[in-house]
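Listed next as structure tokens is one chain, alone, in the form predicted on its own.
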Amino acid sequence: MLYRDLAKVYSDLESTTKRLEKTHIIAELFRSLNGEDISEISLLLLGRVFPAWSDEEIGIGSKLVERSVVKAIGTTLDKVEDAIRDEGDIGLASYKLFQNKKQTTFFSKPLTVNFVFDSLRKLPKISGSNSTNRKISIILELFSQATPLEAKYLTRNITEELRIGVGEGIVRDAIAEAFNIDKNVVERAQMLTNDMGLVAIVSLEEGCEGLNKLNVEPGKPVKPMLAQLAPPLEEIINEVGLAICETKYDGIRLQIHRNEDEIKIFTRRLENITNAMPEIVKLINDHMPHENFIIEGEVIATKNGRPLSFQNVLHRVRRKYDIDKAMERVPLKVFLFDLLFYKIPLLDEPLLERRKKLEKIVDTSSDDLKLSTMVYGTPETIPEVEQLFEDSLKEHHEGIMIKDASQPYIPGIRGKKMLKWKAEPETLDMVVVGGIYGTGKRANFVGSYLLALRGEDNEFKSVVYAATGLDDDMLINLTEKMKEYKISEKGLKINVEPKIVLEIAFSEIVKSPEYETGYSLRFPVIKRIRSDKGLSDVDTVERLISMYINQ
């Protein structure tokens, strides 16, 4: 397929905000493709060239792309920067600039999707001396053959900021529509593999039968099963019959894989953080069987045997340098609670059986690797569950998890099969879409943040401005991120791409015509930055309304 044809599809997708319309456009495209093209295009539509589980990324900053544009069209960096400032987007600026392109490449061939895809995959593999110029050469080869419309989307593909309003849900639904496959089958295949390219090509070539054969594989993370807030304890235990109740730790959820001799550690967002946690890799290697497995657990930071705040372990995960020093300053401890694969996939087995198998294969002789503290919850053992809750709070943990012991592992789904019971009031994970700069001593900092939730169409709808709960470090960190993700700025107001996820506490939900949801929050407080969560983890307007009704 020619890249200019894909660019036209990108343009059509960008021109509509309607989810169904976007789905139909992509479904029609998919029906026209062969296996190689559909695998590559299903990723390119999501603005990437590597599967979600891959730790590879194109990794090209906007400045390098700007330098490439300068060379491609024979202009100056000042003019490129002016165009970006005027248009507010490097893609729109490139479209404008390439219309006045001075240089012409004779006998150039039209760009193909395959050539673009392969070229972008080469970029992260280039390192060493003269690597910047070698990367620019690859980008220039693309730009030299590009039309203005192709340049618009090439720059966005290179910077992995496509801005066409297409997420995994739309591509998933388009696959289902294109090949007449149940959406639930496509969704499960995607949750298990986290590889939209694989799901697309299997759907094309093997249909529903092929998708049903896909399963988890060690080395490729699976979307985590998600929890929701628990109703009264007695009500849920009586409904479930037998529950596994375990301490809820205030750390980062890990998915740990062993594939032959290689151990990988992923976060709930499927980020590979193996290099940041060498001591955890050693723990797992020393105290788990040398068989292929996938286990889930929670890692916490400790000091003198007591858990530290969530931010301490988050700093460890984000650290790329001086890991040895960080290991000394912030010791880590892992609590394991689920087994998804051991020699064979185990997701469809009841949690009770998965837990028993996990208990058999873990060596808990190390103080730094333990199973989660657990009791069985039945109508007769509710006092024991309440005691676990109290003990967990005394040990400075968040509360307890209550899981239906009879249920399989359901990737990516939030429901009543997995519940959390916390001492603190429930919070919302919200995304920042804008803000207002402060005044006086805080004139250089964004002091108030416009927060949004996910609507039915996965568009983000505003709910409230929050300004309290910020210490100086958070204020500096958030302001830097706001500048990095800025879309536009006027006066004291700034609009940003939805990238920053914050956990927000509040006293009450109220109706409010001022915000897009029709609701707002009283006394919102920013509890923490949730760098471990992505846009798919942002809470929904539907949940907000449900909480409003129940309050």
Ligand code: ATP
Given for the second form:
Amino acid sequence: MLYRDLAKVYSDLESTTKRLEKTHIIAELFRSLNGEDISEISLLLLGRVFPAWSDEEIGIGSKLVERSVVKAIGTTLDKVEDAIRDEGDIGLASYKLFQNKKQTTFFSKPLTVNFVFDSLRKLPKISGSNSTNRKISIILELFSQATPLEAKYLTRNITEELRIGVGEGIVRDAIAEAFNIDKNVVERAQMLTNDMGLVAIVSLEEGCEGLNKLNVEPGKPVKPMLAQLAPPLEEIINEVGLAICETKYDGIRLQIHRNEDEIKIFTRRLENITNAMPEIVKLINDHMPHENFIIEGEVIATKNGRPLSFQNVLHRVRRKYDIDKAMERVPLKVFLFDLLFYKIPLLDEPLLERRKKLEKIVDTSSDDLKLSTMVYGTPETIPEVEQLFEDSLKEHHEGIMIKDASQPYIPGIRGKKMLKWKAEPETLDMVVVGGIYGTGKRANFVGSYLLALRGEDNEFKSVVYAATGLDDDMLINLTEKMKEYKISEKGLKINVEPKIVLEIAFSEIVKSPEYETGYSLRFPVIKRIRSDKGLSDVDTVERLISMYINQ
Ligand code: ATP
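Please move on to the form predicted together with adenosine-5'-triphosphate, as the form predicted on its own is already shown.
The next block holds the full complex; its first chain is the one shown before.
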């Protein structure tokens, strides 16, 4: 397929906000493709060239692309920067700038999707001397034949900021529509493999049967199973029959893989954080069998036996240098709670069996690697479950998890099979879409943050401005991020790309025509920056409305 045809599809997708329309456009495209093209294009539609399980990224900053645009069209950096400021985006700016570019070769070959894809994959592999120039020359090769529309999307593909409103859900639905496969089968294959290219090509070549054969592989992270808020305890236990009730630790969820001799640690966003936690790698190597496995657990920071706040663990995860010092200052402790693979995939086994297998293979002789504290929940043991909740709060944990013991592991889904019962009122995970600079002493800081939730079409819709709850460090950190993600600024107001996820506490949900959702929050307080969460973890408008009805 020619890249110019893909650029046209990108443009069609960008011009509609309707999810169904986008799905049809992509389904029609998929039906017309062959094997290699479909796997590359399904990734390119998500604005990437590496599957989600991989930690590789193109890694080209906008400055390098700007310099390449300067060379490609023979203009100055000032002019390119002006155009970006005017248009608010490097893609739109390139579209405009490339209209003035002289066509140098008349009989040149047009760009193919495959050539673009391969070139983008080459970029992160370039290192060492003269690497910047070598990267620019690859980009220039792409730009040399580009039409304005191609340039618009090439720059966005290179910077991995596609902005066409297409997420995994739409591509999944389009695969289902194109090849007449049950949406749930496509979704499960994607949650298990986190490789849309693979899911697309298997759908095209082998259909539903092929997808059903896909499974987890140690080394490639799986989307975690998520929890819902628990209804009253008796109700759940009576319904479930047998539950596994565990302490809910307030840390970061880890998925730990061993594949042959290699141990890798992933977050719930599938980020590889192995290098930030060498002591955990050692613990796992010393206290787990040397077999292939995938385990899940929560890592918390502790001092003198007491859990430290969640932000401490987050600092450890983000730390790139002086890891030894960080290890001393913030000691970690892991509580394991699930086994997804042990020599063979175990996802489809009931939790009860997975837990028993996990208990058999973990050596818990170290203080820093334990199984989660648990009791079996049955109608007869309700007082014990209540006691576990009390104990968990006394030990400064968050509450308990109540899991249906008969259930398989369902990746990526927030369902009733895993419930959480916490002491603190529910919070919302919201994304920052704008803000207002402070005045006086706080003039250099964004003091107030416009927060949004995810609507039906994956568009973010505003709910509230939040300004309280920030300490000085958070304020500095957030302001820096706001500047990094700035789209535009006017007076004291700043608009940013939706990137920063904040956890917000509040006293009440109220109706409010002022905000895009039609609802707002009273007394919003920023509880913490959730850099362990991505855009797909941002809470939905639907959830807000259901909380409003139930409050
Ligand atoms: P919250 O903000 O309530 O922690 P979350 O949005 O981070 O929730 P949920 O799916 O709502 O995620 O709650 C489950 C999370 O609780 C898990 O992702 C995991 O990080 C954490 N957790 C702590 N202890 C356990 C446990 N014993 N079993 C499962 N998850 C646990």
